[in-house]
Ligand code: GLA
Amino acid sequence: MDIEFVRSRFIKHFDGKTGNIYFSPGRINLIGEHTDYNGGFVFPGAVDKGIMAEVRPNGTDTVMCYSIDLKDRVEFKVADPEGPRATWARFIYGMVQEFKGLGVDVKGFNIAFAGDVPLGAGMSSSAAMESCFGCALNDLFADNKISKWDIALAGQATEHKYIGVNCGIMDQFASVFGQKGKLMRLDCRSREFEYFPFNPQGYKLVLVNSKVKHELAGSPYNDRRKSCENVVVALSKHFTNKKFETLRDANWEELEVIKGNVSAEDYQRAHFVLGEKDRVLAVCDALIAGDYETVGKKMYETHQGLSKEYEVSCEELDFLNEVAKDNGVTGSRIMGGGFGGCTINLVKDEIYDKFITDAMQRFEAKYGHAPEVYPVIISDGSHKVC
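Can you show the structure of this one chain in the form predicted on its own?
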């Protein structure tokens, strides 16, 4: 992000005085999909694209907001019980209310912000916004600084209460806790986490966005959650001496025992989830050993499972995955909930240009539009820039 550009917009749209500048990143998830609501592990990292904001207390009870990208200005009172209508401004309003609920004496301030997180790419621009605003509020108004977890949870609560999106915690967690050159294995049940080295010398990490978005909300997503819940019920009925909260608690032998008690579809979904749990742990071991070939192999296995077992891929994403294989890309898979969006690819430097050219040309020839390409570097989480 261009600090001077954000500062120039802040000066222009407010009183000519400068404030503090804060940055929070978007994120990728290397592996671990549809594991969050099954009590499993995810494996995100912060990236070098995100949201940058300049913020300055203004000595009033009014928050004055300017979205540089949208060229839109909104104001609201800190104590406003309803808040602004504009969705983008509700992210700021929500964080203000959540910080007040944590005992932070938030006063009025001026804020201008911009982002370079690609929208619709599954990199969580909304979590980057929340985390950026939270980092600023904590720095400017909290006498006793609140914890990183409180900032992340305030972001999640903002989504739930003020935006109407019932998200998990991974996106906010990654944006707040990210560290350069490290991925994080987050236990979605306990919220315990551990950093793992990610320094793929000789490789690049790149997202290829199909720009296709099929419907995920509603029935397709809920059907898959229900399949997992059905298997947990069947396990609980059969193994009465063991507690099964989610599929996290099941092993392969137990799943095979109750295979005949569930539908073929429900078994297939559960089979993916157990496999994904194992793959996340295998990737952790591989990263410690610096074995990026195994990391790539597990990424391909995840794509196969998401496509054929969990059935959340689509023709366009499967095509991009095949192009990656054809070009000898080390690892490639769907990133995110599925039914559209991006593949995430681990690509050796020497084949990177050829792969990108081939992917863009072949995809456009088949589907009539070129995909978008976003190289990413694993970077630090939310922080004050200056």
Contents of the next structure:
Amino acid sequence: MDIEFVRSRFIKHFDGKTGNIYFSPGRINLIGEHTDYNGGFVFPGAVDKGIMAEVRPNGTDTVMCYSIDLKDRVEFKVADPEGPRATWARFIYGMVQEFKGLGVDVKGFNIAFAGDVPLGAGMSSSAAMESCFGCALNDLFADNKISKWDIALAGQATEHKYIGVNCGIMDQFASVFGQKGKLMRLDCRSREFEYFPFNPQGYKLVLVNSKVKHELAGSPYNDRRKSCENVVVALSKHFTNKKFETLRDANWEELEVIKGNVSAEDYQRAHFVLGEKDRVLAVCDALIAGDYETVGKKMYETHQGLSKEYEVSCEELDFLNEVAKDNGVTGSRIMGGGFGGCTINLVKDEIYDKFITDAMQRFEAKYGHAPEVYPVIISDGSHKVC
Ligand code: GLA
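If the structure you just shared is the form predicted on its own, then what does the corresponding form predicted in complex with the ligand look like?
In what comes next, the whole complex appears, and the chain from above leads the way.
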């Protein structure tokens, strides 16, 4: 992201003064999809693309926001009970409200921001916004006393309360806690996590963006989560001696026992989640052993599950997965919530160029537009730039 670009817009659209600049990244996820809100494990890392904001307290009780990318301006009072209508500004409003809830005396400020993380690509542009605004509010109004976890949780609460997406914690966690060159294995139930240096010799990670836009708000994302909750209710009713908080607490035998008590669709969704839980742990073992072939095999299994059982794929993503297979790519799968966006691919160096060329050409020939390709650069999480 270009600091001078953001600064020039901040100066132009407000009173000519400069503020502080903050940056928060989007994320990749190696494996562990739709496991976060099921109390399972995820394996994300922050990327080099994200959201950059310049922010300066303005001595009033009004927040004046400018979206550089959308060329749109919105204002709201810090104490406004409803908040703005524009979705992009609701991310700022939500973080302000959550910080107030944490006891921070947030005052008016001017903010201009821009991003280079593609929207709706499954790379968590929303979480990048939330954590960037959280990083700024923490620095400007809370003497950096708010913990990283509280910033991540404020981001998740913003999604739930002000955007309408009942997301898990993976994206905000990755954006806040990311470290250069490291993936993170997070246990979403206990919130314990570990950094894993990730530098697979002889392989590259690359994202291929179908450019099919996913919009999680009001989408089947929330329905998927509901299906998982329905199965937890059925498990709790049947196994009265055991406590089921999420699908994390369920095993394969228990799922089979209550199969007839839930809809076929809900069963299928839960079946995916249990499989994904096992796959993440298998990938951890494989990574420790340096066995990237197994990592790749599990990625293909995840794609299959997300496509056929969890039903969050689309034609274009299935096609990209097939192209990866045809080219002998080690692992490939849908990344993020699904319904569009990117595939993440683990590719051997020697076939990398051939795969990218083939994916670009075949995709464009079939769908009339070329996909975008982003080599993965695992980078640092939220921080103040200057
Ligand atoms: C979206 C959500 C995350 C997670 C993924 C799927 O990115 O924001 O919480 O559920 O989908 O793994």
